[in-house]
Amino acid sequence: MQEPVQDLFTVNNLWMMIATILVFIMHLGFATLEAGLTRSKNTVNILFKNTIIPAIGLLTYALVGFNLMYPGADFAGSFFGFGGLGLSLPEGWDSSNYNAGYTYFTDFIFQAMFAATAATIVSGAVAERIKLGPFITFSILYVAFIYPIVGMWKWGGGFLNTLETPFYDFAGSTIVHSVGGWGALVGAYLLGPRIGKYTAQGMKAIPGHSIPMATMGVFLLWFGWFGFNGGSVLSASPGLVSKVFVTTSLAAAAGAFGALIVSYIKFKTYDITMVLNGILAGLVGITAGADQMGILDSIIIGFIGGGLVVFGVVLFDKIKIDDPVGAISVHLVGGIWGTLAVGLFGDLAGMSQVISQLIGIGATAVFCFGTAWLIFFTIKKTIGIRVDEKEEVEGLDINEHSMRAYPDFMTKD
């Protein structure tokens, strides 16, 4: 018969692995959401990017990312640390005595599922006009180095975690979503808008080809978010995991209504794409403080997040930054709002916490915007980042992949 402590270790470790599976499923959600909100002639390209991104995330996180984010006390600094190449336990340790709640390899694989998300967010914002090779190059560099360095600042014991009032980001409103959002903003700006999006007569909507696919994607993401936030408890603690499930779901539901109400007031129509992105914004918003919020706090955070998505989409169209799926509004705007909300609502609310949250938001903004600009701008000036006009009009599927997603159907595209 096992000792009770061993039973608890097994339960905690098992929950962490289940949460890992749930986060992995989110990559399918991103793929179907992005494909559904873009045109059929680019579907293979969208699916290809969302297939290669998890592979990039796993490989780079195993080689360098994990030890950049969690370098260990011997190799950590305030802003940068590195524990060496590859995966290796400290001498004399084995996987099972690495942590009281889970094994070394469980820790790695759970964290690795988060790593690729930053590039996935960028994928949606640059869809339908970016060259595949340059996108893969950007993703490798951004996921391998930029994301784990920012993660180390908080989760790896860096300077954000050692502020007088420590910066707080429970599961990554800033460290995951805003990191991806800043990259998405830079990429969309440097690429320029899709042909025909902004004309002399004004902004022209370019509808996606499959609202059912986009809807399926959002529900897959909501489903996976139970692992994203619930797994970030880092144990199977019944009270805390169940609370995080509730706050996560209430914020998503409130986000749907925030987007519904604001978009109806502005456009006088029931826009399902706004509601879908409102759900995601609610989820992004609650992610920074899901374990710290009460019921009403979660609803307010989600509702405001959903409303902000609508304003974000309108704003970016006004300044002619073309984001086909609304990724910047969801992940950057929603991530900033959710991070700030930790200082305004819940158990940590207070002015000192607000200041720490603003420091984290600002540091991430400067670093990620600067590095994303450096990577994208360098690629743009060397090999180029945008397909030519003929390829864009015909579609990336036939030009980049020599195939079509729907070969047996005629489409408007």
Contents of the next structure:
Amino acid sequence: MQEPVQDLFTVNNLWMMIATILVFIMHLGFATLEAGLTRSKNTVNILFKNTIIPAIGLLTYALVGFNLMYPGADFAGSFFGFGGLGLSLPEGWDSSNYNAGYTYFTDFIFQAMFAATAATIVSGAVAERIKLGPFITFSILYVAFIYPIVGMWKWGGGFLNTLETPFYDFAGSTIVHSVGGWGALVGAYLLGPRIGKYTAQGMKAIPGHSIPMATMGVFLLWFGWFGFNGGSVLSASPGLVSKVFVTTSLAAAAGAFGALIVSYIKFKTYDITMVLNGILAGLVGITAGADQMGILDSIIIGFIGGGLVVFGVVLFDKIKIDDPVGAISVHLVGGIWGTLAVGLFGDLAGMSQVISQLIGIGATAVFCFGTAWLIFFTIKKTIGIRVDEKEEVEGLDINEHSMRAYPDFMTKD
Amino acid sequence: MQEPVQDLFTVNNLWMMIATILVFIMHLGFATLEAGLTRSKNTVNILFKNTIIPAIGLLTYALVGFNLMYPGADFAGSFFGFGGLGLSLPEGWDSSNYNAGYTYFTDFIFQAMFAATAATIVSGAVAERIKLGPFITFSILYVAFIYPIVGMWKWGGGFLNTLETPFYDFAGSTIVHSVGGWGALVGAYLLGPRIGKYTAQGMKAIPGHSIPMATMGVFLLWFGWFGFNGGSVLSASPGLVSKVFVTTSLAAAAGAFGALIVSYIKFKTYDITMVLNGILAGLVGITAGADQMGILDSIIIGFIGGGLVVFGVVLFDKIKIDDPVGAISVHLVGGIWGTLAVGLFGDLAGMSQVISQLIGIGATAVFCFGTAWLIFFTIKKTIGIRVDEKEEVEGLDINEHSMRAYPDFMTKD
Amino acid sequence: MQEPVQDLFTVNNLWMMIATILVFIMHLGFATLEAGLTRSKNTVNILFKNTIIPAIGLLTYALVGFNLMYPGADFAGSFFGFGGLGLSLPEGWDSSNYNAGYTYFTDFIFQAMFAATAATIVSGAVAERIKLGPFITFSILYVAFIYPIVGMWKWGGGFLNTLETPFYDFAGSTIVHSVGGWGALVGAYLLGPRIGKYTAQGMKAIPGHSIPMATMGVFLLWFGWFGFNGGSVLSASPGLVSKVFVTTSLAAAAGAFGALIVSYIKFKTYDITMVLNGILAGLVGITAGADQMGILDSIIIGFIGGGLVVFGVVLFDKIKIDDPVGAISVHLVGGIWGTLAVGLFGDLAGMSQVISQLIGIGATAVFCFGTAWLIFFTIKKTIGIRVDEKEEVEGLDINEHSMRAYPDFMTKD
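Next, give the form predicted in complex with a further copy of the same chain, keeping in mind that what was shown is the form predicted on its own.
Below is the whole assembly, all chains and molecules, this chain first.
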């Protein structure tokens, strides 16, 4: 009698585990994207950060993050809750008694893979000039505490979920991407631009050292996004997951064209970095409503997201916020756009939804901007946050890591 | 009562969605393979093409391709049919009422990921000298119209499927790979060889700029092929899918050895590019009959496919058709070989099958050669198809994209 | 009545097939890791080896390996058995009559993907100086005969499985990683160090040519390890597989920190290659008991594994065994540590288990050390095993493969 249910549980759990693996490999995508879009003298440093961040994410999420984000009814208020240190197996953890879609351990590991993402987004915006120790300190605090607290507001049953019209964020345009994006904005601002970026003669492009690596990064991120969005269905529900695959892919494709067209009009050239970031912005944009959108909605959301990324990159350069990889434009601008879009398109569209979306965006903005500022500013005033000029010019690799990324090759610097 | 069926439907659909993801990542495989086997001055251009092609594929397949390929009984003749613009959900689209193996959206997205492949194959053969705009134009037309029409002949229930002995092409040796291969042949021929390739002193090898990228490409393609062939079972049927995994992998392995042995005999060196293309030829070769072949059949088919690729590369150089990555030898020669092999080996072997296979090969040849010629020739005579000499020598990256793939490194050109 | 069982069988088999794909892509991980940690003049050679090894693994495992490792009751003693040449389908091969978790073909292909791993591990330790022909000869013999025979001792029902307290090795810390590790040790010793590695002035670091490739390799290996360990559950059992995902990931994360901390203390720098190898050592360490360990156990095992790898690298350099990628420290030291850890931590901990683990470690050591020595020594005394000095200095690529990995770039040698 119970067999069929158990079968379905096994399938659901299988999909959630596979989604976990897909989200895991996004960290390689972030690593190669960020390394590709920056200079070869800082490549080891960037890879080091992106390798250690998932490790930090997994360990801190096991220690405190999971229980901050999902504190359970007994331990939570609307804004904050904590279920205790470490992981502890509830009754029936490995059956549909715990959850119809997955076991306790699947729940943990899927969420843990998400957690590190927020810090990874910051990494790109502060690249090529932040000291390693301070960045790791920031990452630990941001991943262990800030991200899970915001996550709790919605996914852990907090106040954003109990609004009259609940704030909606399917897979994290705000909860994940904007959280990272605010940290990126604060970090890039407090650090200041890289030496030589904004000169008396105007803005100077500092091209990334490997377009193949950047391209690989975007493909891997898109690949992983099938798990990021598809896994956020929280079961293998055929209708829902397959719909999410379609909305996600069409938004990515439309994001490529949005960025291609806008950047061609603005710059009169086929700029691959814009197309790559356009794909990502399309993905970030659809993430909040990937289960709520129709075909045309998805294409519009992705297309606008892709276009916005070009304007964003130009805008942040204009106000001299130096973001080497365009992370703020992709994750913060794209995240806000996607979150708003849930109120404008698809099954939930309506004014009261728009207001709830704005509440979620605003609350996240205030909290993340404030805490990121507190952390980065404290570090800046104590141990310091930026490498010295000599180190920045020579590259972080040789100074922080005593090695080069490509020692066999002759480079121009 | 219906639960068990629903469970199985969920599993089947899950596999088809995973197969979709695997086919998606093949586009990164194509991108890195093609970029690796060509020169660094054209790398941005190649990555740009390979990034935009899946976007084109997804959007055009949503707009017209899917309904051209699967027009449905009401809208189809034997040679052509069209179910209307855009996607529209049929009754029961998310249950086994639509299909025992997958939902409507899974059907669409799996097929859409296939669609872009045809244009990607062409990309490699025309690399390093085709203008970007014309190539994108060709790709849109080829992916949106030509590929789905040929696909309909077999997979959409058209005339190749209703022959007395139906033409058999399990996962697309002809329908996908030869379709791309004919476009590649026509494009490479009409463009002419790259400057300096065939000189009065004979053929000059133009080595690819990154063997690691090429190798990565082949591994990713093999990885994706588990979804390409395994997904073509159209369900998670344990016996069939696992058999397809075995035949596919053994053919790839044997293809490596076929190319290794033949190329060692011919060139007296261990040529990794031949081994890599041999793996691909083994994969293309098994694709038409991956579900029909036994262990030994698969090894023989792969081995011969791998050997043929070496002869193919030599042959096309002899007749001065310049194919920088060997795409014609892999996808067209391999595709024809694999399609024929269904008549020679395995469960369907027999003279009447051979004849049906030849009909399918021939019909595809005539239609694809003709339409590809029409498109490329029209472009050539109007807006032009080839970059000018200065641009070709300097590289497409700096001229079409205003950037370099590796700006930090010192290169030899 | 039988439907529900059949559903579950389909899910189980699906997971095992996906695990197969994940283990397959580990070969790309090994390829990029090894190539990244060695010099660019030997890159083609390394990629060639790593491409041909999976092909060798698949073909020899089909021919003899599978039937040596799983000879079946009729054909096996405690130490050796053989079920005959080639693959032959047993009754009910595609149903749960063959196995509750997978079909015969899934069984074969999952195991075949594992098989090649042993030779791949050796490849890293002997890199940059071994002749290609001899290495391929060794690989064929080691993969076709040595690995399956050891595997049979435990997984095929041999003497290690029938000890009073059976030797325990969940996914192969000993059976796979130490088997490779012993071959690596013997090979590196018999070859001698690379020219210029140990000089009168002391040990000279020979840095790898691409940290990005090495990083990518480790991410891909971790990615694949979800299939390597998760697939070793041999079904999609929600509780077990998800637990294995968590123990595996936490051990990897802790391995990163173990290596980071120990290497920072020893070398006063953030050494990314140590962190990368620390992750791998954490993964190798947890592999023997991934299903038996708790949260804290996994973190401790991984952390110690990561620390050990730093000591291992230093130790082997001290005794002048030149292992360019640290394969012996990762796979042999890590494998022994992980195997022992099953007796020290987790559900099986106890003195009698420690003894059984030591028996397994010892038997594998004696057999693998002996056979690897026999093979390598015989080759050395007949056709020779090491390239000549000129070839080593110029690089293997140009001498064995007549090509360069990066012909467009200016290199320092």
